[in-house]
Each structure stands twice: as C-alpha cells, then as structure tokens.
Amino acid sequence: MDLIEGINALRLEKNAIILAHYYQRDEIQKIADYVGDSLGLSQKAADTNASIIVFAGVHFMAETAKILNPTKKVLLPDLSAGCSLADSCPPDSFSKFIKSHPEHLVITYINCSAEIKAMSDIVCTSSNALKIVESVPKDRPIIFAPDKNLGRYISKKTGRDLLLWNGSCLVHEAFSVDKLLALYKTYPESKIIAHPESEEHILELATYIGSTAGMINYVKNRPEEQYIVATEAGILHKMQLEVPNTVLIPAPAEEDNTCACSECAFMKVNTLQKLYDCLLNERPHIEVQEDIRLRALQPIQRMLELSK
C-alpha cells in the first residue's frame, strides 16, 4: 500500500491528528493536519478532539502534547528525535541553579524537558517570550532558560536584566557570519531574517528577527522582497508555499553539509515510513510521570492564557 494512502486510512480509522513542526521533512509537512511553530502546535494540542496525537517533531514537543492531553495517546515516530537545546539543561543542574536564586521567577523556553517545565513559573515560546517577560512586574527578578541567545535578545528588547542559563541550539549556532556576509555580497538586494535563537552577531545583520511563524508572516506580507533565511532550512517549504514567486535563500552553516544550510538532524529522523508504523502499531508512545505532568501543566497553561 502507498504510504500516504496507508497513513490517511489509519488516521481516519483511529481518529488521529498529525501535528508537524515547520522543520520537519517536506513530505511530512504535506500530509500533516496542522503545521506550525511551538506556540501554534501547543495551542492545537490543547484544543484537539482526536483520540491519538501523532507528533511529527521532537521529544519535548510530544511531551508537551501529553502534558496537555493525559488521557490521549501521544505518538512520536522516532524516540531518538531529541533536541540539543533541551539537552543543554539537565534537571539536576537546573534545580540547583534555581534553588540558589530563590527570589527569581522562572521563565523557561518551551524547548526543554517536562522536568524543567515542572520547575518553572511560566513557559514561553519565541513567539510570545517578549510578551511574557513584559507581563512580569519590573521589580521581580527573572531566570530565563535554557536558551541564552533568545534570553539575551529578549533582555535587550525589554531592558530587563535576565539571569540566563547557559544553553543553546546547535542548529541556530551553526550559522557562519563570514559566509552570511559573503552570501549577502552576492545578493545585496536581499533582506536577512533570523530566528532569535541565533547568535548575537547573526541577529545584528538581520532586518527582521522573529519566531518561525513570525518569519513566515513577515515574508508573506512583503513577497516582493528577496530573503536570506537564518533558521533551520525546513521552514523554506512552508514559506515558499506562501510566497511562490519570492526568492528564498537559506543562510549558510559553518560546516559544509549536503544542503550547505543549517539542518536539525533530530527533526529529520522522522520519515513517512516511521509515521505510518507508529500509527499502525500505536507506538512509540509518550508518557510523563503524573506528578511532573501536573507541575509542568501549570506554567504551560499560564503561557496559553497569556497568549490569547
């Protein structure tokens, strides 16, 4: 049976919804019920009536869906789909960090494990981090974790002195400023747009800085321009669908690879075959320990409430 036909048949039979991140393979984005960034995916997971949620993304995203849907089965096509940013914040070390700063409110970027979310006061995404930090009274000190680049960007935008955890995303730190400048010289009419997880020297070159959804909307509203896009290359699929006649150029990575751009190996481990297999067998499924789930649920709900 054709894989796509098989996935569609199983999706109907099992009342399943397929959620996919913008960084997934093109063929997965094409068949997903919803494609979005972390905020949009969280909102969709919170609202779905499906019996099964197949999360075509990485582990922390599927965990978030399970935290919001304890009675539903949440499937991840490949359990090895991790996240370098989430890995950069081990729970034991972070617990000691926040205990040494008891007066601080803890805001964590959604790209972290359920254990880290359970230690947080509010969760945020790159779409709403600015709004969430600004919602905290100015006299309340804040720990921001785990992404130091996003934290530094938000600190600069708000004027808040955030206490940053020293974590980062390997994909967004892989961009080469020298190669980017060389590319810009080749395409001087281009605008550089970047994700705030990128390093400061990349952000300084950008005309626009925003979340994956924000970048897509920015380009959609200005289709007459030409763009160099500094985030994971998977975004180009959805972006090009929105602006089919716009020239989109992936920002170059430091290391040469097959596409000369920055790709997340974790995001790319999910395939159509694995998607079909996980729907067929209803595994691997995600479980979150109940006490952790309940503690992690509160800061996620605060984020969703603030994002309305």
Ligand code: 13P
The other form holds:
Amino acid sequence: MDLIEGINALRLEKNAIILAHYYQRDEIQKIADYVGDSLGLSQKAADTNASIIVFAGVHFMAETAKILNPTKKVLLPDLSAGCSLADSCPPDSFSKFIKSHPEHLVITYINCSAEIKAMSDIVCTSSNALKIVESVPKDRPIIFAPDKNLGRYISKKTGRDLLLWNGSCLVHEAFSVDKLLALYKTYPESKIIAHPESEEHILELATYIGSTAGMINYVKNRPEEQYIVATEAGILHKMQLEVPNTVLIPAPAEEDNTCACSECAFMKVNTLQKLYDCLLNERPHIEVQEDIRLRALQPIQRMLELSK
Ligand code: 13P
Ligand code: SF4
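Given the form predicted alone, corresponding form predicted together with the ligand:
Entire complex below, previous chain first.
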C-alpha cells in the first residue's frame, strides 16, 4: 500500500494529529497536519483534541507534548531521535549547579529533558526567550540553560548578566565563518539570517536573528532579497514554499558533507515508513514518570501563559 495513503487512513481511523518540526524531511513536512517551531508545536500540542499525537521531531519535543497530555498517546517515529543540546545538560550535574546558586531563577530552553524542566522555574524557546527573560524583575539573578549561544545572545540583547550553562547544539556550531564569508563574497547582495543557537561570530554577521518560525516570517515579508540561511537545512523546504522566487542559500558547515550545509542527524532519523509503522503499532510511545511530569508541567505552563 502507498505509505501516504496508509498514513492518511490510519490518522483518520485513530483520530491522530501529526505535528512536525521545520527540520523534518520534506516528505514528512508535506503530510503533517501542522509544521512549526518549538513554540508553535508545544502550543498545538497543548490545544489538540486528537486522541493520538504523532510527533515528527525529536525526543524532548514529544516529551513536552506528553507532559501536556498525560492521558493521550504520544508517538515518536524513532526513539533514537535525540538532541545534542539536550544531552549537554545531564540532570545530576545540573542539579548540583542550581543548588550552588539558590538565589537564581532557573530559565531553561525547551531543548532539554523532562528532568531538567522539572528543576526549572520557566521554560522558553528561541521565539520567546527574550520576552521571558525580560518578564523577570531586573534584580533577580537568572540561570539560563542549556544553550550558551542563545543565552549569550539574550544576555547581550537585554543587558542582563545571565549565568549560563555550557551547552550547545552540534548542528548550529558546525557553521564555518570562513566559508560563510567566502559565500557572502560570491553573493554580496545577499542577507545573512541566523538561528540564535549559532555561535557569536556567525550571529555578528546576521541581519536577522530568530527562531525557525521567525526566520521564515522575516523572509516572507522581504521576498525581494536573497538569503544565506544559517540554521538546519530542513527549514529551506517551508521557506522556499513561502517565497518561491527568492534565492535561498544554506550556510556552509565546517566539514564537507553531501548537502554542503548543516543537517541534524537526530531530526532526520524519522522517515515516512517509521511514521506509518508507529501509527499502525502505536509504538514507540513516550512515557514520563508522574512526579517528574507534574514538576515539569509548571514551567511549561508558565511559558505558554507568558507567550499568549
Ligand atoms: P526553534 O524551533 O525554536 O526555532 O528551535 C530550533 C531547534 O533547534 C529545535 O531543535
Ligand atoms: Fe538538537 Fe540541534 Fe538537532 Fe535542534 S538542531 S534537535 S538543538 S541537535
């Protein structure tokens, strides 16, 4: 049977919704009910009436959906879809870190495990990190974790001295500044746009810095320009659909790879076949220990409240 027909039949029969991140393979984005950034996806997960949520993304995203929907089945097509940034913040060391700074409010980027969220005061995404940090009284010291690049960027924008956890995303740290400058010389008319998980020297070259949804909106509102896009290359699918006549060039990675760009291997482990299989078998599904879920839920709800 055709995989897409099969997925369509199963999602109808089981009242399932398919949520996909912009970094998913094109063919998955095409069949998803909703494609978005981390904030949009968690808002959608908080809102849905579907009985089953199929999360075409990585583990921490599906886990967030499960925290918000304890009675629903949340499926992840491949349980090995992890995240280098989430892995850079192990619960034991983070617990010691926050205990040694008891006066600090803990803001964590959504790219972390449920255990880390359970130790946090407020969760944020790249779309709302600025707003969330600004919502905290100026005299309150803040720990920002796990992404040091996003944290440094927010610290610069707000003028606040954030205490940063030393974590990062391999995909966004893979961009080569030398290759980017060389590319810029070839396309001197282009504008560089970047995701704030990128390193400081890349962000310094960018005309616009924002989340994946923010980058797509920026380009959509200025389709007459040409862009070098410094984030995971999966974003180009949706971006090009929005601006079919605009030249979009993926920013080059240090290592030579097939796409001459930077791809998240974790995001790409999900395939249409695995998506079909997980809908059929209702596995693999996400489970979160109830005491951790309840503690992780509060900082996520605070974020959703602050993002209205
Ligand atoms: P956003 O979805 O917030 O743009 O973050 C990108 C990312 O790295 C998700 O893993
Ligand atoms: Fe994690 Fe980076 Fe992949 Fe996003 S792009 S899922 S932060 S490894």
